[in-house]
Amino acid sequence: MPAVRYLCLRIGHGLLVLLGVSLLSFLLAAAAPGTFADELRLDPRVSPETIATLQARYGANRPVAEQYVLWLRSIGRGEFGFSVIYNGPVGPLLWPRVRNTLLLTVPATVFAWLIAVPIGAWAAAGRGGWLDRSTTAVTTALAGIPEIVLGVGLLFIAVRTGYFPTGGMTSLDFDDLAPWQKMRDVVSHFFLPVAALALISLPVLVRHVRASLGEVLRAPFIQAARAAGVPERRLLFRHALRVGANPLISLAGLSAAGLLSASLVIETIMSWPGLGPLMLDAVLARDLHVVVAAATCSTVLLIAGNLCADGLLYLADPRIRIGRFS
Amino acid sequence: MTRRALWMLAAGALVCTYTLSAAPQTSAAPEWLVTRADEGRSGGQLVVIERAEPRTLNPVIAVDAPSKDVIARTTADLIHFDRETQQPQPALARSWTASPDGRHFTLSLRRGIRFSDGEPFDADDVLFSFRVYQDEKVGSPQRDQLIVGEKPMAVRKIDEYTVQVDLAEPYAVGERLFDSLAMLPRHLLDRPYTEGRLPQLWGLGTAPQAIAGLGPFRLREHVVGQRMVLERNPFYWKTDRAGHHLPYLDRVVFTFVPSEDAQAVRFQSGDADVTTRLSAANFDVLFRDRGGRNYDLLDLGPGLDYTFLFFNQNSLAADAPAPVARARAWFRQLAFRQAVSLAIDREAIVRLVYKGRAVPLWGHVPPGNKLWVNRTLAKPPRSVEQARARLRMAGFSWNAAGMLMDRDGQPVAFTIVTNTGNTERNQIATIIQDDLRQLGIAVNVAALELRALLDRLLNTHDYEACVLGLGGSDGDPSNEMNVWLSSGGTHLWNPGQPQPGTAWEAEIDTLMRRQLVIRDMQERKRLYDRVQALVAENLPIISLVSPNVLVGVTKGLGNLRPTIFDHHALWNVEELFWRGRPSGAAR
Amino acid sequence: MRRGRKGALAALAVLYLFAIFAGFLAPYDPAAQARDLAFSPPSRQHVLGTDGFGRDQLSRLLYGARISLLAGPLGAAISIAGAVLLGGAAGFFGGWIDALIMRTGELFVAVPWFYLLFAVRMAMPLRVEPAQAFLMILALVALVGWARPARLIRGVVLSARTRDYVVAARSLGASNVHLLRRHVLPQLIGVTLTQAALLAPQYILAEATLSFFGLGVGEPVPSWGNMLAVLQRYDVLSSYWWMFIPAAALVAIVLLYSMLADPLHDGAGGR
């Protein structure tokens, strides 16, 4: 069986990648300057002896690769390392996060595509028309907007309108509520961080669905078929977008771990409670096994969605089948 | 009907003795705390603003402010300093006496209260909490406070309800030493701390059972990332004049708001009641667009931050490059810095920064800090003329561009460094690089991000001018020693010098010193006045603002007296309580 | 459609000539603080209006785009370079080199490289100009930005060496390199142009990410992403409309850009 082997052989290579990543990781959060007891240091009460005792413990003057030892060990403990600021495993900090992330992304990338795929294609039909033109037009002004400036007007909206909560996950009456209650206040505070990522994600998937689909459209059976009087939508959503979701599978894959670094930003901003302010918050306190940590685990969210990607590439395209197993 | 506790607010004396003015009792009776607090009602909650999830509920380990926030409502001192009087106050500690000499205190504990979990509370847990945080291998921040004379306080047992506390040295307000220190309970952490599991014990994930204070809240649940919700201690020693048991709020809610906008955004809405460290710009904003909300802003005047602008002197290696040398050279000379010091407007800085909201300062003490602040120090105004008057004396001069030069030809140029993430400075640099051009002096600004900032300025030196801000305790002198010692870590300017470089160096070392073995307040004014003055005319910092502290608030927050200290409007939480309508934040 | 192409390559060249001569077009120095001016909307003194220390906003949004309309093609040719390169060869030998260069490309893509940028800006001296510590920045986040176009140029050639006709064309014992002129390049140039003008005014905007981290252009120079970075304050955002001004100059910018690269995109594909 091709496919298993096949998938045997990424999911090593896989396990390579993470190794990578973790060790790129610790030797640059190690070479960045200033430690996370630094900022004791500015706190005159607090003496050079104590910040000492300190770093000793949390073995912050050990050489680096003796800590990357250390933490590979801790893995199998399921610790996932020491996080020095919250004075406990990581393990238990991440996993949460992680799943609130995944909540926050997964609806944000399929409705971004669900949005994307249709304007993209009816842009890529009527070229050069209204509504390619307005399309493009709009994606433009999105592209150039940045990250964070979106997100606080998106609040700033909120806050003037009432109609959303402006920001956190849940309400603070949460667990005296009704099932029924409780989905409509969780879907109250998704709109708009989900909102925004979709916004922000939109630009290049509409300009990516359009480019491959006009191309495909040119394509001389598709010419031929619409000589022969196949209806326009039939032809554009049955028969194009087939050929071409070769690079939109691609994309898709990479629109995951697109939308991973920029939920960064908004979970930051609308206090979204994932892995972004938590891997800010340490990467500015030099909490090193935090960091390690939550790198490797958006890795880890990264390579399942390429694999994924390259599994519906295999699954669509059977030219690529035979292109690597000749 | 509860005991009544009599106390006298004595500034300055050398003895402060608190007695009980009603007959000695049982030791059943619980000895309450009663507040002079308006009487309120009891129920609903207040949503408070906390710009980052707390990293501990540990007394012993927090250094971060969320924690410190909502431990310092979960966990109560034996002596405490009142926020608005700047006096110390009973607490866990009924009563107490301070012998002339200021090294010996004996603690008359509180009989018949509990811990939030229920177990009684006596001299054992005192004695516990002080061996925990004196204790080098738990490595608890706290620690070198209780260091007095290179000597940690020694803490007897007299009896189950009275501690003795003895200092090497004399120490100038003893009483300070006690405050904020929480009190731990033994019962649960005596176990885990002779098994050396203290320090990791009551992180995030622990369960609100096993933990346990004598505050005024206890935990009631903490939801990942989002909040921290407390919960009324049913225990707790105060009640107020009507024999009603304190905290009169069911709740208290920490919701955690990483941005600075979007906690102005939250509490806009309503959805939370109370936010301190707003900035002056949203501080406007809020005003402007209050339309019908019920909210009201809080402008408490300075506070006891103050930002300063400070040159490098740091004495160099051997081998230092030449311009590096050639810039220390300019830095060290006091005409100098009086020239930068003239030249920068710092109304400009009020105005453009803090829209008004925030004071120029001429020494380093804050007009907040109404204890401390000397007065009679000049105010320079403002004069590029006088600037160049003093750097031409100086022997510096200009070319036929403008460029200022020293006196070898060189053009004189620095980079200002200061931290990313604190946009105020980051502006206040730019109006100093601004000015500067005037005097021709071609200024960067550099913004780094702060550990690397603070690495450039405590370990590798390599910086030349630094915008940085001080402050936030209790404003006390005692707080700034190692900012003020030549020998200090935090001498920024020149840190931890063997001997006084200079001759004012020297003077401010023998000032500190002294100020802070003597108990007469009086005097230690005196001496610290000196200090400030020193610093003034010798300008090693270069003082430039004092922001206001902004404070907004729900309205119908009973009680509610925001000081400037720490924490703005939670200092006395126990006393809160709505008025009129019986919860806070609505969702 | 050429007509288009046209009036775009025109008016970013005017654009381009609004920067060079920036010295002479602005009215004011772009880092002279008018103080009693601050946040003062357009007038005729200031047409365009002030930012908040009282500086005169048409100045810095022209002295702004030296740095801006370079970084941005820069930081996207870095990139595109890196990824047609890498991508291309995983894409058209396959197999191991395949496997390698892609795997690789994750680990770049999940490896958190601010990292790397403390540490380079920590090695930098102090007195280095704002824009050319930017440039220096900005050529090494551009420099690991090579794995995510990369991987779509890798599907593009994948794909097109598969075609029929490639395969067809090999099995007839045409070259490789016959095989990539003729037959990939074309497809190529579609893909990565599209993928050109998306990156630019990425480039343009992770200036006022980098200046979060305190790596974007210093004080007092301008540039158009400083000026944005001020958009994300809240009162700013709240109170000033004309500080939106820069950001509907990027807006044209890359409008002009993506039109610029689909005409062309049109050209090659309709071949």
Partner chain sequence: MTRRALWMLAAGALVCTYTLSAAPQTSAAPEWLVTRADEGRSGGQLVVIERAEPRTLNPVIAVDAPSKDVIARTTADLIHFDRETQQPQPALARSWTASPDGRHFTLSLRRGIRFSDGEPFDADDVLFSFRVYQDEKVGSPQRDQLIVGEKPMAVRKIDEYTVQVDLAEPYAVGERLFDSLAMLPRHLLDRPYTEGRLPQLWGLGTAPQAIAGLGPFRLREHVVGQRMVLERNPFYWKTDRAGHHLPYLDRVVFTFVPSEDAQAVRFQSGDADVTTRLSAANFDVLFRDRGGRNYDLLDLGPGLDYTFLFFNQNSLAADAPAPVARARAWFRQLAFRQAVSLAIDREAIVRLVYKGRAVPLWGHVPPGNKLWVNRTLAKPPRSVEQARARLRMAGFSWNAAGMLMDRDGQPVAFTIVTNTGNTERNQIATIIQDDLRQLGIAVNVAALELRALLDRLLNTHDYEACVLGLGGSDGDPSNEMNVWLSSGGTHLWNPGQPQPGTAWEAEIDTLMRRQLVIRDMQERKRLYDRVQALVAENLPIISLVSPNVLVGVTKGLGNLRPTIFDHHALWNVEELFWRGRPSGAAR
Given for the second form:
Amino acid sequence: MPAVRYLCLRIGHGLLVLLGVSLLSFLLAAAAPGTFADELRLDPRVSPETIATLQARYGANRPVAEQYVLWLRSIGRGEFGFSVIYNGPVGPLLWPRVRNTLLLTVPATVFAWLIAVPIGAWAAAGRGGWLDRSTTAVTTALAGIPEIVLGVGLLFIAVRTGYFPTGGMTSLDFDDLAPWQKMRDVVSHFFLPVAALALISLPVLVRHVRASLGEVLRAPFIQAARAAGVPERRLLFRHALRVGANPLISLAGLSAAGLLSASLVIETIMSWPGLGPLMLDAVLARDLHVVVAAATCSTVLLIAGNLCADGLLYLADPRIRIGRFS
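Now that we've seen the form predicted together with its partner chain, could you pull up the form predicted alone?
Partners and other molecules have been left off, which leaves just the chain.
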């Protein structure tokens, strides 16, 4: 079937990318100066025998190529290597962090698109008007704010107003709360990081929606429909948006990459227990397997987002089905 061939091809490309990213991450992390043993030797409480045992279990005394093969084998067992910091397999550390990262990125992606599509559409419809100029000015200013400055600014507002928690995922008395109070507590904690991620991706999305619909609105069939008295709202969201959806669907997959990288920064700033703080702690402690596993998980999420975008593009654009996989 053409759909199966298309899906297998995209999955094959994704697996090659995943293998390349894991290999490069492993080589770069292994080539960094210093190892975890150097840090442990500075602690007089750690004996040389303990360090030797950790090196043997970690595989640090073997060639880099052999270390990488052993790490790949550990993936089949769900371990993803061995963590020196946590003294155990990396896999059980990753799954809660991946869940927490998705808990931020998925709502942020949805909110950003729900805001960007109508704003970009109305800006494209009123090109050159006050709404278009205002949208351009706001998105340009927002795009120029660094991620770390935006995160710190939102934390400053939260501290001054007291409306939102300023860090973490739950309150200290979370275990004592009722079920609905626990849900409310988590939502109140994730509001700021989700808002930060949505604001980070919003300028790019608005500009692409505006550009895509701007070209479609100048098409002859749109001009004819407008002359026939089709309402502007229906013209925008039922006809123009459907025709200009292809580049926006492709952008959805690409925006997942930018949002995922931004989430690593926002998570660290706002103490959200996701992949970001885990990777930062692992880099500082030179915990090789945790660094590579976290980078690989981030790549898996990126590839999954691109696969979803490719699937939607396959369904939306018949030229892909007819031209190459028929």
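Positions refer to the first chain, counted from 1. Values in this document were obtained by computation on a predicted structure and should not be read as measured data. Under this definition, the rigid core comprises the largest set of C-alpha atoms superposing within 1.5 Å between the forms.
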(request) Superpose on the rigid core, then tell me if the C-alpha of residue 36 is displaced by 2 angstroms or more between these two forms. (result) yes
(message) Is residue 52 displaced by at least 2 Å at its C-alpha between these two forms when the rigid core is overlaid?
(response) yes
